[in-house]
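To begin, one chain is listed below as C-alpha cells, in the form predicted alone.
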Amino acid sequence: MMIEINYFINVLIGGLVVGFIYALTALGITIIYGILQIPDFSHGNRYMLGAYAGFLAASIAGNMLEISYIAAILAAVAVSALVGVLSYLLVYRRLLDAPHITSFIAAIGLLMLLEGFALAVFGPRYQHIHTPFDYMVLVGALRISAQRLVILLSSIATIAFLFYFLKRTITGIALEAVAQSPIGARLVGINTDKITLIAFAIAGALAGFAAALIAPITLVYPIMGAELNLKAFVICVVGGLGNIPGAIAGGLVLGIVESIYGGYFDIRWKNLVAFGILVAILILKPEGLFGKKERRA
C-alpha cells in the first residue's frame, strides 16, 4: 500500500513539474495575446533557442556544475528575451495595422525560420545540460529528484513574482492597461510600443527560463519548441485566451493528466487523452475554464 502511495505521489509530482513548464511557456503566449490579440506561433521556438543558448553557455562555463548551470539559465533567459524583442521589432510591429491573419501567417513563418536555423547550426542530435541537482532527495519514505524540486520551487517563485510585477509595479499596471484597452492606454500617456516591447521580452524570458529548468531532464533538440508550442496553445485555449490564471491552471491540468495516464496506463496514448480532455472542456465551456462569454448582439 505504501509503495502504491509513493508511486502515485511521484507521478503527481512529475505531472506538476511538466505542468509548470507548460504554464510558464503558455504565460508568454497569453501575455502577447493580451497585448496584440494575435496567436504567436513562433513562441515555442524561443523556448528552443533558449535551451540551445543554455547548452552552449554550460559548455563554455566548464565542469563546475553550479557555475555552468547558472550560466545556462542566465543565457537561456537572455537569448529568449532578445529573440522575443527582435521578433516584435522586425516582424510584428510592422504588421500592427495589417489584418490579424497576416500576423498569424508571419508567426508560422518565423517558427519555421527559427527551427530551420537551429537544425542547420546544431544538427538533429540531442544535447544535454548537466545540472548540480542530479541526485535524489529523501522525504520520509519518498525519493524525489532534486531537479524536479528545483523546477517546482523556481516555477512557483517565478509565477508569484510575475503576479507581483503585474499588480504592484507601474510597468506591470501599464502592461495590463494596454492589454485591456490600447487606445485608452495611449490617451492617458502610456507608451504602448514600449510596453509591447517589454511584454515580448517577458514572454521570451519565461520561455527561456522554462527551457533551462527542464532541459536536464528532457534534453535539447531542434523540434522541442514546436512540440511544446502546440500544447501551450491548447493550455491557453483551455484556460481562456489572454487569461493569466487560466494559463497556469490549464498547464497544471494538462501536465497532471498526461502524467497520471502515462504512469498508470499506456504512455503512448497520453497526448491523445490530454487533447481529448481539451475537446471535452471546449464542448462544455467554449470560452475556456477562466474565459468570459461574449454577449451576442
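So that the term is clear: the rigid core is the largest set of C-alpha atoms that superpose within 1.5 Å between two forms. Positions refer to the first chain, counted from 1. If you're wondering where the values come from, they're calculated on a predicted model, not measured in any experiment. Compared with the form predicted in complex with the partner chain:
- After superposition on the rigid core, displacement of the C-alpha of Ile13 between these two forms stays below 2 Å.
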The other form holds:
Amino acid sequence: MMIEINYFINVLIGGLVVGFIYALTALGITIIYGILQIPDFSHGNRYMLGAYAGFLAASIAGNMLEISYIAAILAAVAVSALVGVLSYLLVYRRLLDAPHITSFIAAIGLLMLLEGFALAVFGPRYQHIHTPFDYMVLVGALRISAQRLVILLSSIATIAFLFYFLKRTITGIALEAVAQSPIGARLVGINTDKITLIAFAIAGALAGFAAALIAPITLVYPIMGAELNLKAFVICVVGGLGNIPGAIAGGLVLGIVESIYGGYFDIRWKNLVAFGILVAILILKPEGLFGKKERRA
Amino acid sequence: MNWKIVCPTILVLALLLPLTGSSYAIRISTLFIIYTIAAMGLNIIIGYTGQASLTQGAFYGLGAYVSALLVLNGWSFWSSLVVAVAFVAAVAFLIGLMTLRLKGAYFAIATLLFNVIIYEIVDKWDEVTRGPRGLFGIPSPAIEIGGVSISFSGTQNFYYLMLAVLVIMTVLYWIIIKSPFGSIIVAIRENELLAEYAGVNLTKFKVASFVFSAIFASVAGAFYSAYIGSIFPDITSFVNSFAFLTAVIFGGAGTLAGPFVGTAVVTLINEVFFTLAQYTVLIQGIVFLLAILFMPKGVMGTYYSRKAEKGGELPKRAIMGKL
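Next up, the form predicted in complex with the partner chain in place of the form predicted alone?
Following is the full complex, with the preceding chain placed first.
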C-alpha cells in the first residue's frame, strides 16, 4: 500500500512539473492576448528557440555544470525575450490596424518560420542540456529528482514575482491598464507601444525560462515548441484568454490529468484524451472555465 | 486578363504537356492538380465564407486513408472514392456543427484541435490504419468502357485523369461561388450580423461551405493515395493544413484563381527545395509571412485591387475591405 501511495505522489509531482511548464508558457500567451487581443500562435517556438540558445550557451560555457546551466538559463531567457520583441516589432506592429484574424494567420507564418529556422540550423537531432541537479533527493520515503524540485520551486517563485510585478510596480500596473483599455491608457499618458514591447519581452522571458528548466528532462528538438504550443494555447482558451489565474490553473490541471492518465492508463491515447477534453471545453464553454461570457464574439 | 482566352489556352497547354516527354514535369503537374483541388476547397471556407479553418489537412489525409483502406480491402477505386468523400463530408458536418458557432480565432483553434485529434486517431489506431507503418501497394484506379479497360497506372494516364478531375472540380467550385449560395456566404463574410438580420441561417450556410471544403480535400486526398501508392499518418497532420493555407493566402483568398496561383508557388517551393528538405518549412514560413505583411490580399487580390485603382471593376465576390 505504501508503495502505491509513493507512486501516486510521484505521478502527481510529475504532473505538477509539466503543469508549471505549461503554465509559464500559457502565461506568455495570455499576457500578449490581454494587451493586443492577438492569439499569438508562434509563442511555443520562442520556447523552442530559448531551449536551443540554452543548449548553445551551455556547450560554450564549458564543463562546470553549475556555470554552464546558469549560462543556459540566462541565454534562454534573453533569446526568447528577444525573439518576442522582434516578433512584435517586425510582424505584429505592422498589423495593428488589420483584423485580428490577419494577425492570427501571420502568427502561423511566424510559427512555421521559427521552426523552419531551427530545423535548418540545428537539424532534427535531439540535443542535451546537462544540469547540476542530476541526482535524487530523499523526502520522507520518497525519491524525487532534484531537477523536478528545482522546477517546482523556481516556477512558483517566478509566478509570485510576476504577480508582484503586475500588482505592485508602476510598469506592471500600466501593463494591466493597457490590457483593460488601450485608449484609456493612452489618455492618461501611458506609452502603449513601449508597454506592448515589455509584454512581449516578459512573455518571451517566461517561455525561455520554462524551456531552460524542462530541457534537461525532455531534451531539445525543433518540434518541441509546436507540441507545447498547442497545449499552452488551449490552456489559455480554457482558462479564458487574457485571464492570468486561469492560465496557471489550466496549466496545472492539464499537467496533472495527463500525468495521472499516463501513469495509470494506456499511454497510447494520452494526447487524444488531453485534446479531446480541451476541445470539448472549448466548444461547450467558449468563454473559458473562468472567463466572462463575452468571448464567443 | 481576359479569362475567356486565358483559361482555354492554359487547358490546351496542359493537354499538350505530355508531348514534352518529361515525366518529371508530368509528375509535378499531377501533384499540383491534387493540391489545387484541396486549396480550392479551403478557399470556399476561408476566402468566401471568411472562416479560418485549419482542418483541411486532416480532411485531405482522411480522404486518402479511407479510400486507400477500402481499395486495399478489394473495393474498386471509384466506389471507395464515393465512400471516402461521403465519410469525410459526414465528419466535416459533425465538426462544423460543433465548431462553427465559435468566432474568428476560436474557430481556428478548435478546427486545429480537431486536426490533431484526427491525426492522433490515424497514428495510434494501428489495428485499423496500421499506424506509423503506413499503407503500401495501393493500386491505381482503372475504368471500363464497353468492355475495354483503361488503367491509370502510368504517369501520363494518371495525369490526364487528374486533368479531367480538375476540370470537373473547377466547374463545381465555380458553380458554388457564382450561385446564390455563393452570394450568401460572401454576405456572411462581409457582415455576419447584417446577413443574420437579412434572414440568413448562419449555421446552415457556414456548415454547408465547411462540408464543401472538406469534400474537395477528400477528393484530392483519395487521388493522392492512388497516385503515390503509399501513405503515412503524417498526411493528416496540420502541416498540410498550413501548406494549403499558405497556398490560399499567397494566391489570394476570395479570388477564383487564387488557389491555382498559390498552389503553383507552394508546389514550386517544395520541388526546388526537395533535396534540401530541411529548408522547406523555413522558406514556406518566409513566403507566408512576407505575403501576409506586404500582400495580405495575395497575388490575385492585389492584382484586382491595382486594377480597381485604375478604374477597372472588382470581381463580384472580391474581398472589399482588408483581409
